[in-house]
Each structure stands twice: as structure tokens, then as C-alpha cells.
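Only one chain is included here, represented as C-alpha cells and corresponding to the form predicted on its own.
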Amino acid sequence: MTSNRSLQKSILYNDLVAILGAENVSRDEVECQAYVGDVSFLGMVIPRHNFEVERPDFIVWPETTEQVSEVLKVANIHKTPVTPYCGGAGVQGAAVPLFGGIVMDVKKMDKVLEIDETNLKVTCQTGLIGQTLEWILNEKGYTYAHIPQSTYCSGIGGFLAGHSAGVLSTKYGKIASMVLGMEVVLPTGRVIRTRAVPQSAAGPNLNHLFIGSEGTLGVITEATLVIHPMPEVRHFRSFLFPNLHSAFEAVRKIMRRGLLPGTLRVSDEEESKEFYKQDGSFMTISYDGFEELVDLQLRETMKIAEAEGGSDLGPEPGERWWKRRFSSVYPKDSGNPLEMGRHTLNVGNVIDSAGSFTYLEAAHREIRQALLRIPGQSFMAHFSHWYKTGGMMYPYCVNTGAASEEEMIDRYFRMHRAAVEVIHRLGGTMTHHHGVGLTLRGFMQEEFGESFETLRSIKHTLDPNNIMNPGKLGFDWR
């Protein structure tokens, strides 16, 4: 006898086929299992360590905004969860479909709709892979200058939903700084579009409501982004400072001076020794643009670095890093945290906190002390996204020697509890560009304080049936 649940799933399947066609809907067990995780530690632990999770019922591949809208309308009728999926390269578990239902993979929405060279903007669908967009723009002499390490495997929608930052963010900003306008399908299926203008004072900027929302408030289907002419040159310089404090002072004065480095990376003493075989604090910096301005900025940088005790290492270390920037950056003898969840009982993650210059020094010291109290823990860090008021810390937090799967997961969350306690006490934010996902969902109330109730109210208004990526961003579980 067919159960009511089986009948409901059969009806939902045929509703989806009516919208998308049978070729764009799958209930195959192997395909559904392939969408259980992402590249987060938890996302890889779940399928590879046989943790029991509810496998999605269906994978769908819409090709138009209208199809996305119709799928969400049907999902509301059936009260079925929908997890938007765009590349699956997130590192916090935002794309893990905790409650089964429908996984909506937007990879077939991959068209560049318009390149406006006069007004320096591009409009595209959000399933487009980031590097593919970059190649298309490069052929015409432009760049959109958003180059995260996942650029070859992440899409524009994932960048927007996760509030991504690329290696050039110190000059060009995070993805939010690049957005002029977007099209969004709300959880009820209603489609809205924001005006693609440089700035507006006509009320709050709705773009920022959906950027960083991790698919909990809707599906971003199109985006209009700023583009830039390809720079004439990109020049690098590297320095070795006596310690991390002197490197921070140099960065603070570089940013205060109004210089605009494309990349600016500072390693603490542990990472400097491990990665660059240097005793002290290693810095590499680059400028891009037209040659005269780049040369001027480099000369000013060298004055500041010298005044803070920096030794000039020349351009070669930075050029080498740039060529290898898409390779794994984790130390080989400690193990790659992104590989650890696959076959071992070790654990690792990057806790990408951000705050003022004063905060960064204190947070580096105190988070390191807090984490090293955990058995089997190692810690090293670099700092790679900067502002006039501060920057972002990118520590590698690797833990080895767990005796069981349960202890492995417990250490993972213990590590984050210890770090976030320090981050919030010192006044920083617990994530700069990796997002919240499963890992940090339990700390959102602390992060937002009383204003979290406002965010929760927005979620309830836009998604009354709580179908959109439930359980993420700290919103209520189903």
C-alpha cells in the first residue's frame, strides 16, 4: 500500500516536472545523495562518516526566473523545504539540506545578459561560475575584480548569498560593493527587482537584505555588477617585519595614507615560518592600475614599511603567491582541514573574524590562547582584507587526535564556541566573508543582540511557511 507521504512526494514530483520538464527534475538516489553536503567540514563529514541525515527528495535545475518562481509556489503548497544551491563550495554548511525536500541548483541559469561598456556594468544570471564571467569580461578588456579562492567552482549567486570577498577586496570591495541591482524571487514566488543605479536615497537599499542571506529570504536570479577596465600593470612587493605588531602598524599607516593596494596579506609569526620560511611577520602587497600611479603607491609603501622595521624582500615572493593563489593554502604537515573530514577523525576550519586594528591584535592573541587549551589544537593566521578602520583575521584552526566521530564533532563546535566568545567580548564580528551556515547558526542572537528579533520578523514576513533553507542563519528549525 502506498503511504500518504509517498503519494505526496509523487504528486510533488509531477508538479515539478510540469514546471521544469522531466530532464530538469531528479529523484535518483545517487544524485540526491550527491547534494547532501558541501565543502564545509560538516558538509563533508555528513556523507563520508555515515551520519544519518534526511536526503533531499528532489534536485531541480531551473533555467529561468519564472521557473524558480513556479517551483517556490509549489513548494509552499506542499510545505516542502527548498535549499538553493550554487556551486556547493561554501565552507560553513549553508548549502546542506538539513530537512530534505527540494535542492534548487541554479547552474543552468548561466547566461551573461548584457555587457554595458559605456556605463561599466554587466548583467548576468546567478548560476554563472565566477571565473567564467571573468573570462568573458577579460576578452573585452574588463574585469569584475571579484576573485575568491573558489572562483573556479562557485557561482555569482553563491557569492551574493554568502557575502563573499575576493583577494582584491582591499581595493575593489566585497561582492556587495560591486552590486548595482538584482532580481530576487521571494519565498512565496513573487519576483522583485531593484534598480541598477550607482546610488539611491529612496529608502533602505534592499540589495543588502538579500546579500548574505544564504538562501533563507529568497533566490537571487539576476545581478547587475560593476566592471573595470583591465589594469595596465600589477606590481608586487614583499617585506619581513620583526613581529606582527610592526606589520600591523605598517598596514594601518598604508590604509591611513589613502593608498589602495589590490592585495595586502600579513602572516603571523607561525604562518610566516611555516609557509615562507621566515622568522618574523611576512607581508606581501600589490597595486594595480596605470603604471605611474602604481609606482607612486609602491614608493610610498616602501617608505612606510622601512619606517616600521620592514626588510624589503623584493617582488618575487608576492608574484609566486599570486601564481599559486588557487592552490590549497593549508600547511601540509598539519593536514588540510578541507580534507580532514573525508577520511580521518581530525577537524579544522577557518574562523574569519573582523574588527578594528586594535581588535585584531587582541583577538589574535586571545583566540590563540583560548584554542590552544583544547587538546590536539594548532593555530596560525594571516590577515588579508583591509579597511581604513581595521581588517580581517584568517586563522587556520586544526585539531587532531579525536577518538570518535562524536568527539570530532564536539571538538569542532568547542573550537568555535571558544573563538566566538572572545570575538564578541572584544567587539568583533564572527565572520567576514565565509558566512554563518550550520557552523555559526547558534551564535546569531549574540551577534545581533536585540536586533535579531527584527531579522527574525523579516524572515517570517517573507517566508511564512519557513520553506527557504530552514535552520540556517539562526532562524527557527522546522
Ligand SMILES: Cc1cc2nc3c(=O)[nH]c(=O)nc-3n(C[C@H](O)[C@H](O)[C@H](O)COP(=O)(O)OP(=O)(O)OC[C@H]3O[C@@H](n4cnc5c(N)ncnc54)[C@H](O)[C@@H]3O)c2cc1C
The other form holds:
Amino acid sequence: MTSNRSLQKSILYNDLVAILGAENVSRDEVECQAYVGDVSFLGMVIPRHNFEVERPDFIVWPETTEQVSEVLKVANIHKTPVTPYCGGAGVQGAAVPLFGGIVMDVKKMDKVLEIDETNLKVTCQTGLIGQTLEWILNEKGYTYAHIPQSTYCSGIGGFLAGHSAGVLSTKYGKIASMVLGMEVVLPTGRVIRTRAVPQSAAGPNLNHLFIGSEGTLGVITEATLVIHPMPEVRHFRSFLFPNLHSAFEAVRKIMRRGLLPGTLRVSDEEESKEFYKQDGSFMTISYDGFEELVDLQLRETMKIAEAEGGSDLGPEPGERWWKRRFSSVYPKDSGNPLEMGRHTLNVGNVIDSAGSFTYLEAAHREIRQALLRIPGQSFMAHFSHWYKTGGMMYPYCVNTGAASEEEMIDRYFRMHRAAVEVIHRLGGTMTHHHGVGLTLRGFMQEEFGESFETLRSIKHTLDPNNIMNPGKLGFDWR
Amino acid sequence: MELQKVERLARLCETCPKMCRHVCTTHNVTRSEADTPNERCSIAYRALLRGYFLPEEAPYMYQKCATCGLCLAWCETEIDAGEVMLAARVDLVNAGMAPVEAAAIQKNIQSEGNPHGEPASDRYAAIANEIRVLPDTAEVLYYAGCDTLYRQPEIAQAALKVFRAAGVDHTMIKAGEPCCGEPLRLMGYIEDFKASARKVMDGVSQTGAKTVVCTCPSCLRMMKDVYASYGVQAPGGVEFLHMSEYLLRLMNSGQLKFTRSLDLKMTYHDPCDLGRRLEIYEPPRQVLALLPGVKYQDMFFNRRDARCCGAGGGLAATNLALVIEASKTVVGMARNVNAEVLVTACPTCKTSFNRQTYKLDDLKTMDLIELVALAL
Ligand SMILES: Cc1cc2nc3c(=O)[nH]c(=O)nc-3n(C[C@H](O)[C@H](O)[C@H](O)COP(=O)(O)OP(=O)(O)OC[C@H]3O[C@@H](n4cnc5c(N)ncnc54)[C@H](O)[C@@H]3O)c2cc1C
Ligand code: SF4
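Right, the form predicted on its own is done; let's see the coordinates for the form predicted together with this ligand.
Next comes the full complex, this chain leading.
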């Protein structure tokens, strides 16, 4: 006898096929299994350790905004969860379809709609993988300058919904600074657009409601992004500072002076020793653009570095780092940082907080102390993504030696709890670009304080049936 | 399980955040997370841990990998996910779980000597007159292969015309070429593959040739690289060349004279087996540069980064719809450089691109050897 639930599922399947065609709807078990997780620790642990989570019922691949809208309307009728899925390379579990339902893979929405060379902007659908868009632009002599380490595996939808930051963000900004306008399908299926203009004072900027929304407030279907002519040169320089404090002082002065480095990466003493075999604090900086301006900025940088006690290591270490900047994430025989929790009971994550210069120094010291109290914990950090007012700390936190799966997961959350307590006490934010996902959802109330109620009421208004990626961003569980 | 031999590849790949997904031939068509090198390796790895495949996993091993080597080209760990697929296919054959298309290829090669199931007697139908006058032994053996003879016989006709024009002492395996066996290897029938390999090498020996020239990169790769790894050795002192390499010799030594200017804009597609696998990138381009009246521009993705025509890995038999979609990428790139001729050097690629270009007035697909013959 067919149960009610499986009858409902069959009806939903046929509703989806009517919208998308059978070739764009899958209920194949092997295919659905491929969407159970993402690249986060939890996303990897779930499929590997047989934790009981619901496998998605259907994967759908819309190609147009209208199809997205129709699918969301149907999902509301069926009160079925919908989780947007782009590259699935988020590291906080934002794309994990915790309650099953429909996974909406946006990657067939991969059209570049316009490259406007006069006004330096590209309009595209959001399913493009980052590198694919970059190549299309490179072919015409442009770049959109958003190059996160996940540019090969993540896509525009994920970058926008995850508020991502590329390696060149100090100069070009995070994805939010690159977006002029967007098209979004709201949870009820209504389609809205924001104006793709350089700036506007006509009320609040709605782009910012959806950037960082992690699929909870709708599906971003199109975006207009700023592009840049390919830089003529990119020059690197590295320095070794006596300690982290003097490196911070140099960064602070570089930013104050109005210089605009593309990349600026400072390693703490642990990372300097581990990666660069140096005692002190290692810094790599690069400038890109036309030669005279790049050279001028480098000269100023060298003066500042010298005044802070930095010794000049020349261009080579930075050039080498640039060439190998993707290497660390490929699997290794010696163990892959991303295999955490998969073949072992090891736990790892980056707790990418951000704050003022004053915050960063204190946070580095205190988060380190707090974490090292946990058994089996190690800690190593670098700092990148800088602003005139501060920057981001990227501690790679690994925990080994848990005796069971439960203990492994407990340690994972204990590690984050310990860090977030310090981050909030010192006035920072708990994530600069990796987002909230499943990892940090429990801390959202604390992060937002009173204003979380505002965010929650926006969610209730836009998504009355709580179909969009339920349980994420600290919103209601299902 | 055969998969045990590639356990390391599958285990490591399973932990990757899909750093090559953006170049994967099949993923770029279906955009499914299941159709990524990483997920295919994960499926294989789960089967290995379990000790057997589930029936629903078999299609992912057979229908979703073009063994094009693009993952390998992008993988800093140097993992060829295609190798994992080939091992998985051996296990599926051994478990009696190979799809009907695979079994049909095995049967066709057994009974007719080609994967397409065309009559063995038709193998040389398009070059019957030429074959009759070829000697039994010669310095140079031209090995055409099944895809050329049954699907793109103009390639064989052009090759023979060029050999004649250059005055090369050449022949073919007159009794009928055996299939090189690659379709059997791709489908997981390793013993049959080895038997094919031995037959090919016997045929080569009998012609006494010192040079074997192939127009099909896959046949060449089998003879030059792959047979030996399965324990089948080539007769001593024989060199194996792709037609582009041999043409370059003929052109550089002045043995080929051209009378006709082609006056065409061209671009060249690197076939996966010729490019990424055998690393023969420049000879075809050098041949084009020596032809009169060729205006040439590379496509955006070329050489090691060249996209796949879609028909690798036996997909033309197991998933033709996917091949048709995949082939559009290269045709689109050829259009972007305003080429009038999309040149390739592989009969399988030609068949793939022809499905798109036969209906176009301003873009045609041709094999390198056809252009050379045209300029004579
Ligand atoms: C190796 C590696 C390196 C990384 N490096 C960086 C880095 O340098 N900088 C950085 O910022 N991040 C980095 N990340 C994290 C990750 O790439 C980002 O979080 C990225 O934004 C995720 O994009 P994705 O396409 O993989 O999204 P997914 O994981 O598929 O989705 C992320 C979230 O966005 C939602 N979503 C996806 N598409 C849409 C859409 N069209 N509309 C609405 N919601 C949508 C999903 O529901 C989910 O909540 C890295 C990750 C890895 C694995
Ligand atoms: S082949 Fe290499 S790059 Fe591709 S998914 Fe596997 S490990 Fe990653």
C-alpha cells in the first residue's frame, strides 16, 4: 500500500517535472546522496558517519528565473523545504539540506547575460562557478577580481549568499562591494530586482538583505557585478617582522597611508615557523595595476616596513605563494585539512573573526589561550582582508584525539563556543566571510543582540511557511 | 576488487572540495554534484569499503566519465579519476553488472572486429581499390582504426592519397585490421583487450613495418603506451607515430608539395588522447602553419586545457545525449575565434563535432589529414 507521504512525494515530483522537465528533476538515490553534505566539517561528517539526516527527496536544476519562481510556489503549497545549492563548497554547512525536501541546484543558471565594457560591469546568472566567469571575462581582457581559494569549486550564488571574500579583497572589496544589482526570487515565488547603479539614496540598499542570507530569504538568480581591466602587472614583496605586533603596526600604517594592496597576508609566529621556517612574523604583500603606481606603492610600503623593523625578503616568497595558493586544499597522502571527521575523529575549522586593529591583537592572544585549554587542540593563524579600520583573523583550529563521534562533534562546538565568547567580549564579529551555516547558527542571537528580532521578523514576512533553508542563520528549526 | 589497485586515488579524491569540477566534461553538461570526479570516486570508494557495487551505482561508473584527463590536468595531487572509473568497470563486469551497451561492444568486437557491430567484411569498403594494390609488407604501416574506417572513411582515403603523393613505401594490414581493443578496456573487459592487443601486434609484425602511423590518437596511445602496461610488447625497433608527426617529417623533408592555397580561417582542437595523454600538441599546429593559405587562431582552451569532444570513455555508446551536449562547448569556442574550419586529428572528435557543424554553412569540421590532402 502506498503511504500518504510517498503519495505526496509522487505528486510533488510530478509538479516539479511539469515545471522543469524530467531531465531537470532527480529522485535517484545515488544523486540525492551526493547532496547530503557540503565541504564543512558537519557536511562531511554527516554522510560518512551515518548520522540520521534526511536525504533530499529531489534535486532540481532550474535554468530560468521563472522556473525558480514556479518551484518555490509549488514548495509553498507542499510546505516542503528548499535548499539552494551552488558549489556546495561552503565550510559552515549552510547548504546542508538538514530537513530533506528539495535541493535547488542553481548551476544550470549559468548564462552571462551582458558584458558592458564601457561601464565596467557584467550581468550573469548565479549558477556560474567562479573560475568559469573569470575565464569568460579574461578572454575579453577583464577580471571581476573575486578570487577566493574556492574559485574552482564555488559559484556566484554561493559567493553572494555566503558574503564571500576573495584573496584580493583588500583592494577590490568583498563580494558585497562588487554587486551593483540583483534579481531575487522571494520565498513565495515573487521576483524582485534591485537597480544596477553605482550608488543610490533611494531608501535602504536591498542588495544587502540578500548578501549573506545563506539561502534563507530567497534565491538569487541574477547579479550585476563590477569588472576591471586585467591589471598590467602584479608585484610581490615579503618581509619578516620581529613579532606579530610590529607586523600589525606596519599594516595599520600601510592602510592609513591610503595604499591599496591587492593581497596582504600576515602570519602569526606559529604559522611563520610552520610554513616559512622563520622566527617572527611573516608578511606578503602585492600590488596590481599599472607599473608606475604599483612601484610607487611598493616603495612606500618598504619604507613603512623598514621603520617597523621588517627585513625585506624580496619578491620571490610572495610569487611562490601566489603560484601555490590553491595547493593546500588538494588531498595529500600526509592528510588533508578537509578530511576532518571523514576518515578520522579529527575536527578542524577556521574561526574567521574580524574586528579593529585593537581587537585583532587582543583576540589573537585570548582566543588562542581559550582554545588551547581544550584537550587535543592546536592553533595557528594568519591575517588577511584588511581595511583602514581593522581586518580579519584566520585561525586554523585543529582538534585531535576524540574517542567517539559524539565527542568529536562536542569538541567541534566547544571550540567554537570558546572562541565566540572571546570574539563577542572583545567587540569583534564571529565570521568575516565563511558565514554561519550549521556551525554558528546558535550564536546569531548573541551576535545581533536586539537587532536579531528585526532580522527574524523579516524572515517571517518573506517566508511565512519557513520553506527556505530552514534551521540556518539561527532562524526557526522546522 | 580491481578497485583495490587504485584505492589511494579514490580515498584521496573523496576528500577533495571538487577542485576540478569546473573543467569536468560531464559535470559541465549535467551540473550535478553526482557527476563530478570527486563524487564518482566517492561512489567507487564506498563500493570498495562495502566490497561490492549496488546496481544503482553502475551507471555513474559507466555513463558519466569521458576519461578525458581534464581532472588530472587540474589536480595538484595528480589523481586521474578516470582510472578509478576503469577499475570500477572491471569490477562491474566481473560482478555481471556491466550495462547492455558494454556487453554489446564486447560481442561486436568478438564477432565483427569492431565496436559498432558493422560487418567485418565492410572494414575496407571505402578504400577497397586502394587496399587491393597495397603490398603485403612495407616500411610504413598505416593503421586506420574502427572509428576512421566505419565512421570517417574520408580520413583513411586522405591518408592513402597523401602517402601516395609523397611516394612513401606504405601498406595496411591487408587481411583486415583487428580492433585496437580500446573500447574493450574502456568497458572493463581486460582479457578481451589483451587478446586484441596481441592480434594488433601480430598484424604489425607481419607487415615488417618499421614505422606505424595512426590517424586515431586512441589507437596510437594503445600501441605506444598502454599495451606494454598490460604485458603486450611491440615488435622490436618499431616506432609508433601520429599522422601529424609523420606529416611534419614529410613536409620538412620536402616530400610533400602543395599546389592549392586553402584560404581558410582555422582553429585546432587537441584530442584528449593525442594532447593530454601523449603530449603531442605542436606537430598538428606546425603542419597547419606549413599549409598554404591557412589563417590560424587557437581557441581559448587549448593544449593541456583543451575541452573534450565528449565522446571519450565509451560515452558515445553509453550516453550519447551527453556527448552531443558536451561537443557544443568546443564548437562554441571555434565560433568565438571566427574559424571556418574546426580542425581536429581524431576520427571520434570529428564525429562529435560534425553532429553540430554539418548543418552550418560557415563552420565545418575536418581532420588534419583531409586538409593536407586538399592542398596537394
Ligand atoms: C577550499 C576552500 C577554500 C575556500 N576559500 C574561501 C575564500 O577564500 N573566501 C571565502 O569567502 N570563502 C572561501 N571558502 C568558503 C566557500 O567557498 C564560500 O563560503 C562560498 O561562498 C560558498 O559558495 P558555494 O558556491 O560553494 O556555495 P554553497 O555551499 O552551495 O552554498 C552556500 C550558501 O549559499 C546558499 N546559496 C547558494 N546559491 C544560492 C543562490 N543562488 N541564492 C540563494 N542562496 C544561495 C546555499 O543555500 C548556502 O546557504 C572556501 C571553501 C573551500 C572548500
Ligand atoms: S581529481 Fe583531484 S582535483 Fe579532481 S576532485 Fe579528485 S582530488 Fe580533487
